[in-house]
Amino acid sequence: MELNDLPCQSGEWMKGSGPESDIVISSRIRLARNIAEFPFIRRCGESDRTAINKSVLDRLKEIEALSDLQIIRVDELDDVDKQLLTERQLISREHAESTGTRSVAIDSGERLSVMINEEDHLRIQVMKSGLDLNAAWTQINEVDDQLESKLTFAFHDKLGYLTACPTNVGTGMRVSVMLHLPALVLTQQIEKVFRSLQKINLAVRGLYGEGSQAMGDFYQISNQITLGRSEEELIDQVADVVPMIIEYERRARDFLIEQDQQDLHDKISRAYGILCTAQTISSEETMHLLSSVRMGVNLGLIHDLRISDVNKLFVDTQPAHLQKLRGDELDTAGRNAERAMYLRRYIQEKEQNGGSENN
C-alpha cells in the first residue's frame, strides 16, 4: 500500500457495509499504551522518541499476524500527505501536527492503525464499518495482547494502564461510534439528545474527534471515563445507547416524510442539483449538501448513488484527497474548482451507469 494509492481505494469504514450503516458510519476502539522504561512523550527527548519508535516497529515485525503492516514515517511526510492520513481517520490531527520521530503502521484494509509517539507512546485503533463494536474489540484486544507479550507497558495494580492524560488512565480505552444524524438536526432534536448523553458521561465530538466541529451532521459518541470500569463495561455503555439514537433518527426521518415530504424532497433535490452543476464549491458546503444526499439515498429519493458512493465523496472531496487525486498542490480557489469538477464527473458517471455497485 502506497500513500498515492490511498485515494483510489475505499477503507473499511467508507464501504457502508456494516450493521446499521444507513446511520452508523463506523465503530472505533482506541487504546493508549506507554512503554514502562521510557518517560511520557512530553518529557521525551529526540533520542527517546527514536528509541521508542524503533522498539515498537521491531516488535511489530516479530508478530507474524502484524508483519505485513505498512510502516509510514509521519515526520518525513509533507503536509498534504499528513492531512491525507488524517482525512482517512488513520492518524489523529495531533499526530499529524506533532514534532519529532513518529510513525504509523496501517493494515491493507485500513481497519487497524498503530500510531507511535502520539500523545502516548502507542495509540492502537481498530475501525469497523457500521455498528460493530464487538468485532472491533475482538481485533484490538488480540493486537494489544500480542504487543504486550513483546513490550512492557506502564501499568499500576490499582490504577491500571498509565497514560499521559489522566482522563485515559485505567483501561486507556476510547470507544466511539460515528453517526450521521441529519433528521435530528432538521427537527431540532439534536441538542436534547446531546444533553441526555452528557448526563451519562458520554462525549459528543465532530468528525475528527476531540476539538473538531460537527460537519455534514456527523457526530462521534464516545466514553469519557476510563478508570474504574472494565473494557467490556465501557463497550456496553456505548453499545447500549447507540441503538436508541438510531431509533430517534429513524423516527425523525419518518416524521419528515409524513409531515414535510415536499420540503424534504425539495431540500434533497436542491442539494443533489447543486452537487451536479456547481462550478466552484467549498469543502464545508459540500459536506452539508452530501449530508442531505446521503439521507436521500437512504430514503429512496436518489437512485443513482449508493451509500458507499456518498461516503467516498465525503472523503475524496477533502482538501488533501483532492490534491492527491489531481497530482498537484492547489490553493483554496483551485481546490474549490477541482472539487466541483470532481463531483460533477463522479455523479455524471454514476447516472450514466444507472447506479454503482456496493464496494
Given for the second form:
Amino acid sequence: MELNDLPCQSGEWMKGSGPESDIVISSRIRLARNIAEFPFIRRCGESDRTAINKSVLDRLKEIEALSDLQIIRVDELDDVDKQLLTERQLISREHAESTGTRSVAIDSGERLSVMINEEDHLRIQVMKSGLDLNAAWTQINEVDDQLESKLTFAFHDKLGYLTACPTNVGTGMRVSVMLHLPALVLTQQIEKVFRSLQKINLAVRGLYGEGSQAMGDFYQISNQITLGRSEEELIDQVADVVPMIIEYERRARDFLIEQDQQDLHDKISRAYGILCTAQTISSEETMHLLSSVRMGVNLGLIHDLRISDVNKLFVDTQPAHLQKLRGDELDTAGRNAERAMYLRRYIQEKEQNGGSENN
Amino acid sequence: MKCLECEKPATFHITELTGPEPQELHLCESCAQQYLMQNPESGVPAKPTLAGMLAQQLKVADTAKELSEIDEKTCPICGITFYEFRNQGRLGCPHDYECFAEELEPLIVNIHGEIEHKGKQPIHHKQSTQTQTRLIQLRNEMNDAIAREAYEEASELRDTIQRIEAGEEE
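Same protein, the form predicted together with its partner chain this time rather than the form predicted on its own?
Next comes the full complex, and the chain you just saw is listed first.
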C-alpha cells in the first residue's frame, strides 16, 4: 500500500457494508497504551520519542500476524498527506498537528491503525464498517495481546492501564459508533437524543472527533468512562443504545415521508440537482447536500447512486483527497471548482452506467 | 481562530442546537466554561471539563498556602509539578499516579465514578509499579550520562535496564 494509492481505494468505513449500514457508518474501538519504562509523551525529549518509535516499530515487525502493516513516519509527511490520513480517520487530528518523531502503522484494509507517540505512546484503533463492535473488540483485543507479548505496558494493580490523561485510565478504551442521523436533525429531535445520552455518560461528537462539528449530520457516540467497568461492559453500554437511536432515526424518516413525501422528495432532489450541476462548491455545502442525498438513496428516492458511492463522495470531496486525486496543490477557490467538477463527473458516470447495475 | 468573547485562541467549538437554527460558537477554554455553566437552556448540567473539575477541587483546599503547596508537589521521577499537570491536563509519567495519588483520586472518582480497574490485565509482562518506576529512573540517569559524555556509565545503565526488562533482575 502506497500513500498515493489511498485515495483510489475505499477505506473500511466508506464501504457502506456491515449491519445497519444505512444509518451506522462505522464501529471503532481504540486502546491507549504506554510503555512502562518511558515517561509519558508530554515529558519525552526527542531522544525518548525516537527510542519509543523505534522500539515499537521493531517489535511490531516481530509479530507475524501483523506483518502486512505499512509504516508511515507522520513527522516526515507534508501537510496534504497528513490531512489525507486524518480525513480517512487513520490518524487523529492531534497526531497530524503535533511535532516530533511519530508514526502510524496501517493494515492494507485500513481496519487497523497503530499511532505511535500520540497523546499516549500507543493508540491502537480498529474500525469496522457498519455496526459491528464485537468484531472490532475481538480484533483489537488480539492485537493488544500480540503487542503486549513484546512490550511492557504501564499498568497499575488498582488503576489498570496508566494513561497520560486521567480521563483514559483503566481500560484506556474508547468505543465509538458513527451514525448518520439526518431525519433526527430535520425533525429537531437530535437534541433530545443528546440529552438522554449525556445522562448515561455517553459522549456525542462530530465526524472528526473532539471539537469537530456535526458536519453532514454525522454523529459519533462513545463512552465517557474508562475505569471501573470491563471492556465488554463498556462496549455493551454503547452497543445497547445504538439500536434505539437507529429506531428513532427510522421513525423520524417514516414521519417525514408520511407528513409530506413531496416536500422531502423535493429537498432531496434539489440537493442532488445542485451536486450534479454546480460549478463551484464548498466542502461544507457538499457535506450538507450529500447528507440529503444519502438519505434519498436509503429511502429509494435516488436510484443512480449506492450508499458506498455517497460515502466515497463524502471523503473524496474533502480538501486533501481532492488535491491528491488531482495530483496538484489547490487554493480554496481552486478546490471549490475541482470539487464541483469531481462531483459532476462522478455522478454523470454513475447515471450513464444506469441504476439497474447498482441494485 | 479567535475566541468570540476575548482575544485568546478558540479551542472549544460548540454547536448549539437548542435554538431554531444550529448555532456555532468558537470560544477559549475559560469563556467556554462560563458559557456552559450559565446556559440554562440545557436541562442537564454541562459535562465539566478536566480543567473545570480541577479548579473546583482546588477550591476545596483551605488556604492559599495549602493550594500553593499542592501546586509545588513534584514527581521525583519525571519532574512534573502538580501545577503543570493542572495547567496542561496531562501527566508526566506513570509514577505520577502514585506521587499525586491523594490529589488525583477525587478527580478520578469525579470523572469515572469508580476507582478500581475491572478490565483486562497484561498477560505476558506484568511488572510491579516499583520496577516500572525504577526503569524510568534508570533511563533518565542513562540519558543524563550520555549528555555528560560518561559513556561507560551509560552503557552500564543500559545493561541494567536490559537485565530488568528481560526479567533477570527485580
